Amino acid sequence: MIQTIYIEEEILDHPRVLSICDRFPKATTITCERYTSVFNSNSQNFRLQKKNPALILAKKYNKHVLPTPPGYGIGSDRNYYFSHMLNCLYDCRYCFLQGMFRSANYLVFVNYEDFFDQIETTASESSADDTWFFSGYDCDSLAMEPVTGFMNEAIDCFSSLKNAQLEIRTKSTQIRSLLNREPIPNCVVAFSFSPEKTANSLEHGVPSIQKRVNAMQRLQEKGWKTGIRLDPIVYSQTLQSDYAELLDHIFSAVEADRIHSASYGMFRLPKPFFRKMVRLYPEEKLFSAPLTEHKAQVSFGEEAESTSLSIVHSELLKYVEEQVIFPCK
């Protein structure tokens, strides 16, 4: 439950601000000139804030759409992402957001139209029909959808864009807004999964694998395109049996021939992020695993990565065709 809401002075009377605040009538509201004074403050502890995050409502002035990092995507050469929200309701111990942001507070930008205008402009700059826009890079796309309603409006935007594709990436089961409308052909709802042992130990507050599988199944029945994202892969000695069990669980319920895409990638972190996360959670077993540093990245090492990626790829091939599998490079 949100107990504190920070609101930028400029948007105090914005209709979305008023609507969101109505959902938390007991919350204390505090005005600020700019969100950065709260979100970027040095005197913060991500771990402590994560126990009781505040909500920050703000306006984003620029960089509404950005190119994705190299290797991020599902086959296109034109890949972009947008983040209407920073930080996530869930508490996954491997998440890079812990190392990137000083604050664990939820930051929501309420000027949705500026995001959509930039998406339309970016899409218009190419005649290709495979320009992809990814939601869920700096947050979970759907976890706060009942509060923000952002993705429902984003789908309205993409329904009129014939040369743009949307990926909604999520661990959430908040799919009511999707089920209450007709699917659009240029949208994929992609669910992230880890094997049960990894999920139980590292993915705190995340809906169970079964609940996510059920959500995928309902979306498929409604006609939505769905995807599977196995990222990040955390190496273990039982990785093959773990992923065999996970994929058997998923494909015992969802229809393999209705999977738009499946992607996978290893656990990796920039060195500064990793060091910060170790300071936050020194007792976390993941950070005491046999990790290596190479080219400013912390990972499980070349041999473990190669073995892990090969195993996951082979397990996916038992259910879906090669052309819908995309390694994250």
The other form holds:
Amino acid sequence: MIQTIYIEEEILDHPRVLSICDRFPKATTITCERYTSVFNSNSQNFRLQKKNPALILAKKYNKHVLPTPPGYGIGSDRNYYFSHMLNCLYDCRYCFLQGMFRSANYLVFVNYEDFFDQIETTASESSADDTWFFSGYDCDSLAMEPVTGFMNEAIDCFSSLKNAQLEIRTKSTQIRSLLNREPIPNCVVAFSFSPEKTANSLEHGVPSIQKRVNAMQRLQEKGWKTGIRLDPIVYSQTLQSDYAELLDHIFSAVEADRIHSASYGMFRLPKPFFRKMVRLYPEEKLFSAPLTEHKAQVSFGEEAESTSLSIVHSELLKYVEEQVIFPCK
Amino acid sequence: MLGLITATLAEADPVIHALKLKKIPAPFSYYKNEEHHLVVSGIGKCNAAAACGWLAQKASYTTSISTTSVAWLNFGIAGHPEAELGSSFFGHKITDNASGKVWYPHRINSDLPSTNLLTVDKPLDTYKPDQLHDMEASGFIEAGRKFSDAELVQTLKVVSDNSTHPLSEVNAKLAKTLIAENIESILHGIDTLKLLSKVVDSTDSAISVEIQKRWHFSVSQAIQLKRTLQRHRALLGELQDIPDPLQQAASSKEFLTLLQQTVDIAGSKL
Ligand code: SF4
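For comparison with the form predicted alone, provide the form predicted in complex with the partner chain.
Next comes the full complex, and the chain you just saw is listed first.
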């Protein structure tokens, strides 16, 4: 699967670098001074790279933990995210990463301890117990877990941080490390879903809805808190029946009263990201839909948004209580 | 379209024959067929960069192809301290010895191995470890990336000298033989690049050319037309002919409005 691994010279002997490389004995390794000369270099084409992405192993020096953009969260005022990895194994056509990054290579920062130190420091800055830390903002949290083992170590970190909450957001079914350990109370494993039609046309390489539902069910049985993320909602004329069907599918296996939180948000992209994504995939139907530009954002427009959001909200209410539903703005 | 740059005619010759390229009078030694354009640049990174720039200009004036979708391959012979004579590699880390500048060409899906490649201004007395040594790649890659996406600009080198077979033994005959012996690898590299370049080909479709012949489009209108035709392709399939109501359009502005309406209606049904 991984044919090329770029490694920063400084971390060539780092134990995590060695163990990750061991997993790909046939991969060609290439050293670089700093990952930026590979990941950020000019005139790269995300779409071409996505055909054969390389793995980049690097060290992150600062900004391990950042505040989330406004509107991102599940009810708390103190929301942060961290990204031990940039880019994703999957290839969702609506994914903003395609617009944000020049490279489609998977970039993994191996100095996990620096992330955990910063998480601890950030958590200790408030006495409140609802400081949320979101993983899976710039990648899928679990898709590469068998390779990185990051989440397993992050859970160790959070298990001793009683005033910090962790959200592991994923579309993956790589839950073995979670099943092999006892759940911790301050962690929610949140699965993202789109209706079947959208998933089939836009979520390339992502495990099927059924497989994700099964994974969620197994985590619930093990005692993990689970959540549902319906973000991004892609407007369609059949939105109501699409989401009714999706939620029926999910809740036929997943226990609704054990759902920690359900959040939803519309498909929206910053204009420059959208333009870049159109250049990459000019033939994509989604980008040819009647989208509007407003305040530097591209979206389906106010009317379609408010209709869609209220439909999804009402559909969720059929299964879960109002107080666990959170719209993302 | 694929642009091939190589330093000498001896290196070019087996490829010219394999691809059945025809010589075209030009400032550079230039050979082509419909898809492949080969320039013998002369030795050195400045020559390689100049050949690349010249060919890109030529392509933009003499073909309908969008230059950004041109793929580029610099092939030829190179030295290496340990690698076996006649072995071939893509360059995956190209360093310009004089400036220290480094490029990392994305490894394209190919069965061929890849390695480090050092571009020197004149042959070194001793090889640097673990690197191919050539005299063109850095100039080529810097120039090629000005025209095309980085993934489409690649180098492929055949080892002609090493610690046991010194550079002084390399001559035109050996260069030609080594390239000929590696012709399958070179053609495979060419095919891989051509496939990749098709993904990003944004050359105007035949219908777009026809429309722009009938109505005059300003630069910004031409961009709008291109995007609207792309949306048409995404939602309704390729526009084959100019439909009746659009045939009557009195101006490019009216044409665009009508075409956009058709596409918007299709989009609203998603
Ligand atoms: S799973 Fe998430 S991060 Fe990965 S491609 Fe899809 S939207 Fe992007």
